[in-house]
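Heads up, the chain below is alone and in the form predicted alone; it's given as structure tokens.
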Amino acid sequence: MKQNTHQQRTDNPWLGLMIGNSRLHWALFVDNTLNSAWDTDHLSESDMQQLAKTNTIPLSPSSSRPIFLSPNLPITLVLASVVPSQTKLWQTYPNVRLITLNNIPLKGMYPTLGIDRAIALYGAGKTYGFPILVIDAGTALTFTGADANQCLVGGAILPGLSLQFTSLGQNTGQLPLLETRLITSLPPRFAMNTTEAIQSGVIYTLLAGIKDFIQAWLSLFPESKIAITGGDGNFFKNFLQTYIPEITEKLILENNLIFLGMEKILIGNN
């Protein structure tokens, strides 16, 4: 009888859970391909209570489509998390993998190199091919670079586009609070009014910084690829083509940059 070579496929699913500084970043794995991702609010202990009691995720709080898990065979959930006090919600869940920078097949890192931009980093570099550049445009803004020899070479952190909007809003006395979801199309430079001065300055800046750390990477590294991820990704990539298009040609876009890097540190690990 002529054996089968194709490997058979499994169907086994996983969550992946980055906890980040202003969400619950989720996404589901069946046969180790991403199969969706969502967010929702950071867990409370009465959720965690509920939780175990109902042995579900929800995708939303106002969702009829909860993932179920098994109290005899629970999903395994893979998680890596920047918020300890939410990480430690999640230590009596029965099967979790915690990712710590240990498990990341990253040269040169320094203790308090955050999860979330080492997992990206060796995401976007094992998908994409090293040298990478990632950009990680959620509630800080970081830049996190490897070389050819997937080791780091360094980074920045600056305040992202939201935690500057909510600064001037909430620290001042007449600035009002504006939404990033509102912005649809780049801003005068030169505005007439308050709500358009503040995304002028606030917009520019950023593109402006994010420019030069572009340029400064590709001297280093001319044949490296760029990639762009985080809530504001999309935003961001969006007007940089507006801006300075001969910079977006080298760009990628990709949402779930985290959770392809926690499905390489999975393979990786098995």
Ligand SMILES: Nc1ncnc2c1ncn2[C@@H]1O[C@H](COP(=O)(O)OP(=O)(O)O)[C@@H](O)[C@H]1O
Given for the second form:
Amino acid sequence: MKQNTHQQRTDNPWLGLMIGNSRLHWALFVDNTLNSAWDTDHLSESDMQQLAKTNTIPLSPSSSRPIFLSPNLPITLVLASVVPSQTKLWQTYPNVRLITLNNIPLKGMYPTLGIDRAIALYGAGKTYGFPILVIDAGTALTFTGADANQCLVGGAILPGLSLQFTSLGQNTGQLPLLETRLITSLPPRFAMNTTEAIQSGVIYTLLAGIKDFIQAWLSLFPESKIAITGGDGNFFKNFLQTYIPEITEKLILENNLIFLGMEKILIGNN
Ligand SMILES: Nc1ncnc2c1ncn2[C@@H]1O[C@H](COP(=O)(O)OP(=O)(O)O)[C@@H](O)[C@H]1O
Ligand SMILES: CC(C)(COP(=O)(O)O)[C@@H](O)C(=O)NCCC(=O)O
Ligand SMILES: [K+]
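Please supply the corresponding structure for the form predicted together with the named molecule (the preceding block corresponds to the form predicted alone).
Entire complex below, previous chain first.
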């Protein structure tokens, strides 16, 4: 019967989990294709055990509503992490595969390169072509580039947007702690109140720094695309378009770069 043919399950679901310094990034793959992606806070051991026993995880920290993922128990978890304490916890999951630098088909990597940077770089290069520069606007803001031979050229690491606000808010006597999600437009450059003065200092300095890194990269690799990702990726993409309009067509926002990378690493097409 037609219907039965359709009911034959070949979808082999698995979960991708990228553990970042601020939160967990999840993706459900069905038929080896990215199906959906979401973020949660870092989870506890009992949340991990719940996933192993029921294939459900909290959808978000504020929600107790679980998400049903797969009839196969426990669902395969493909893990990458830049947080060793969380790596240790998730390695006790009964059906886990850890991605390490050895799994990434890029040349010239140094041993302490962040696995998130390597996966995103590979995913971006395979998706948009090498050479490629990846800007990951996460807890840290990172630049990571590879040349036409899929060889790491190198990069840079600095405190990300929230971390810059947090460092001012937590280490001064009079400065408020600003939240990035409340910033929807560029502040005046020369601000006349404390909140906008902090925004101006952090945002314009970050934009100027990002512009300088992009220009330095493009002087080496004029034809390269620039992929931007991470929790603040959208924020920076929008403001960069205003700030350096000439690079607009080279700039690609892809929130799921890490999962495009996982897909390419696990499924091949190298
Ligand atoms: N719910 C959230 N929790 C934490 N950061 C968030 C959230 N929503 C947006 N962000 C922004 O995302 C950035 C962190 O990026 P993300 O890619 O999630 O980090 P990481 O991969 O390092 O965990 C923060 O600077 C913050 O501005
Ligand atoms: C630079 C990072 C902290 C970025 O982490 P994230 O902001 O994505 O949570 C992470 O990639 C890391 O720990 N890297 C190791 C050092 C390196 O890449 O050289
Ligand atoms: K990241």
